[in-house]
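Only one chain is shown below, in structure tokens, and it's the form predicted alone.
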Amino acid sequence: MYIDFAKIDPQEQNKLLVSTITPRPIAWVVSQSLQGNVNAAPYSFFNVFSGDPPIIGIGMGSHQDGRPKDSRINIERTGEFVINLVTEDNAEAMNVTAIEFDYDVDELAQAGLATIPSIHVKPPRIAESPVAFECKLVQIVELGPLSGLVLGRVVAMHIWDEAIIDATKHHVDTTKLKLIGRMHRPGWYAKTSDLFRMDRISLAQWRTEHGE
């Protein structure tokens, strides 16, 4: 089936993209207003874009009436945020923070979550999350009237001790994190605990195996 995106409306384009680009990691973003009010919200248009410098990107849409999301307002005004990763155990709490509460409502309190002070930024991190990235805003790229790409530089990372295999070499046992990702339709998620291994093939190995 061939689909010309120029001939379908944006809502249908989005439906096709999120139904096929899966699973998508979830950025559980904690931000803070200039008045000190804490906000938390999950975003699944998210990934790491660069290792050097360490850049993380989050696609943040606006409300249908064009109002920017609370997270974006806070990040634009303060230049700071924390990305927490979501596990199987805190999935339901994450879902609570996705509710569109009023701007001054603390979603973390509504979800019964605890916080821990960050080191380099004012927004706290979520105590129940096994991994948190303290970030400083680099740039917001405007993608359209209802969408923007928030680029942040990671200035510090927190990870549970039990997930570290070798602290000197920074080796992580990713399976112990039990992270989840967004799937094809609203309400559907995937666990990352079902894994398989496939080593990368070197050019020399390929040539040897194919008699080149």
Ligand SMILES: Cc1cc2nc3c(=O)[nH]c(=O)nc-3n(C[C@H](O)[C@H](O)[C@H](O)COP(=O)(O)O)c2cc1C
Second form
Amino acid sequence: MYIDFAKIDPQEQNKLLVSTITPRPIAWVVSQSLQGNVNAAPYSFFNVFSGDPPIIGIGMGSHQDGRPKDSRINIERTGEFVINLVTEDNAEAMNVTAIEFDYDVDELAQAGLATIPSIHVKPPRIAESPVAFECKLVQIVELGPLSGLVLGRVVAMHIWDEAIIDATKHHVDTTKLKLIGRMHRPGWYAKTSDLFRMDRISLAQWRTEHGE
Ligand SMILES: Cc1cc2nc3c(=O)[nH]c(=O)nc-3n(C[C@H](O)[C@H](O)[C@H](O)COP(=O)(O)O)c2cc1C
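The form predicted in complex with the named molecule, contrasted with the form predicted alone above:
What follows is the entire complex, opening with the chain shown before.
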């Protein structure tokens, strides 16, 4: 089947993208208003785009009535946020924080989650999440009237000690984190426990094996 995006409406384009580009990691974003009200919400249009400099990106849409999402408003105003990663154990609480509460509602309190102060930024991190990145806003790239790409620089990270294999080498036991990703349709998630290993092939190895 061939699908020309010029011939289908935006909701259908979105449906096709999110049901095939899977699994998507989930950024559980904590931000704060200028008055200090804490806000949290999950965003799965999320990934790391550069290791050096350490840059992450989050695609933030708008509410149905066209208003920007609270996380975006806060990040735009304060330039700071924390990304927490979501585990199997966090899934239900994360889902509560996705409810479109009013701007001044603290979703973390609604979900019964605890916070720990950050070091470099004002928004706190989520105590129940094993990995948190303290971020400073680099730029918001406007993608359209209803959508923006938030680019942030990671200035520090927190990770639970039990997930560290070798602290001096920064080796992490990623499988221990039991992170989840977002799948094809709203309400579907993937666990990151079904893994296989495949080493990269060096050019020298390729040439040897192919008699070049
Ligand atoms: C797992 C999950 C992933 C989501 N990913 C996104 C996303 O990438 N972009 C987006 O605009 N909304 C996304 N949402 C919806 C927002 O979380 C939801 O609109 C939330 O209420 C926004 O909160 P805020 O206004 O406090 O920022 C997602 C929801 C869930 C449950």
